[in-house]
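So this first bit is one chain, no partners, the form predicted on its own, shown in structure tokens.
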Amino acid sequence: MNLSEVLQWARAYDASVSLPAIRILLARTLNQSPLFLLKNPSYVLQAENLKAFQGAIKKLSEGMPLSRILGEREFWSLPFKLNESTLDPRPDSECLVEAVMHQIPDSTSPLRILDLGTGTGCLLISLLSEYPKAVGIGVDQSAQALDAARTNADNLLESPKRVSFVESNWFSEVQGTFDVIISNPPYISENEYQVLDKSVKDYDPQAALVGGEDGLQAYQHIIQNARPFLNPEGILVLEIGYQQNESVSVLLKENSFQRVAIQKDLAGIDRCLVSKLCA
């Protein structure tokens, strides 16, 4: 089959699969650019490439996210590698990076950043790309997730030595103090998890999604234990779930934090809380 015939086959196999996704998968299978597909419609695929592409289309048709098939997701205009133990970064989480930049507009600031539950490292590495004099530590309880984060740091930072990764249950293995503590913790309740979309529930690790019965377990731990690790003028930046603004704000107040900013996501939903220790 040539490229033109393969594209026709894919559209016929499942009309709900978008043509851009098909082209991305085909180009990746051939290790070519999408432009190659347009310029060479008569190019004949080798048998192993055809088999690999058809397998990828089947996975896409069955609901596997394109990013999971590719093993990569773009975040903050950077390509982050994924694995089974990492959360698939979503564009809405970019508002956490924006929130830090709004609070600390000086890109030359020599920040110390701690990323709790780093996963792919997308939040930490994105911040380090914006603050070239900053250093950071990313922690995660999953060794496999940390493997992905280290790979991403090696691939995306000019000086990977600016960042280190530690296997840790939140703060348990962390030392030092920080100007920014940032986290996208698990915040979905157990009931919400049961009705999640298949593309999330079947492919993102449950441990990175579910924050206990009410979804607040991780917030309680982070907020109650953050004080010794935060510099006096430092900020705590937390992603929150839909309708969690009030409940997380109460936790902050109960633990002597003052909320200083709320950042909305692309849909206009409160997605990020920024707080500081009360004077």
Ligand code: GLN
Second form
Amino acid sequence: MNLSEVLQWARAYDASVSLPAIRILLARTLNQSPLFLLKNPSYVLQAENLKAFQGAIKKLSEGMPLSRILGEREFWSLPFKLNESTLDPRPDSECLVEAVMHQIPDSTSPLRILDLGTGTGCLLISLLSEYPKAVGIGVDQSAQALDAARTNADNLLESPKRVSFVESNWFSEVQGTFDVIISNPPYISENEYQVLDKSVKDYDPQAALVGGEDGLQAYQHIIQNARPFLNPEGILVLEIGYQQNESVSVLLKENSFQRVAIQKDLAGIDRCLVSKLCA
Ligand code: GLN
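Okay, that one was the form predicted on its own. Can I see the form predicted in complex with the ligand too?
Expanding to the full complex; the earlier chain stays at the top.
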């Protein structure tokens, strides 16, 4: 089959899959640009490429997100590799990067940043790309997630030595103090998880999504244990789920943190809380 026939095949296989997604998958299979597809409609695919492309279209048709098929997702305009142990980075989480930048406008600050539950490393690596003098530690309980994070740091940072990744249950293996502690922890309740959309439930790791029965367990643990790891003027920046502002703010208050900012996401929903230790 040539390119034009292959595109027709994909459209006929499942008319509901989007043409841009088909084009991206075809270009990726051939290791070519989308422009190549337009310019060479009569280019004939090799058998193995055809098979790989058809396999990818079947996955797309079954509901696998494009980012999972590609093993890659753009976040903060950077391409992050994912694997089955990492969350698929969401555009909403970019608001956590923005929240830190609002709080610390000087991009030359030599910050020490700790990222709890780093996953792909998207939050930490994006921040390090904005603060060239900063250094960071990303922790995760999953060794496989840390593999993805290390690959991303190697690919995306000019000096990957500015970052290290540690297998740790939250703070358990962390040493030192930090100017910025960030986390997008699992925050969905067990009930919410049951009714989650298939495109999330079937592909994102449960451990990265569910924060105990009420969704607040990770926040509780982080907020109760953060104090010795924060510099006196340091900030704790947490992504929160829809309608969790109040309950997480209560946890902060109970543990002598003062909330200094709330960052909304693109949909206008409170998405991220910035806090400091009370004096
Ligand atoms: N920090 C990572 C992210 O924002 C992973 C978060 C998680 O697994 N809950 O993508």
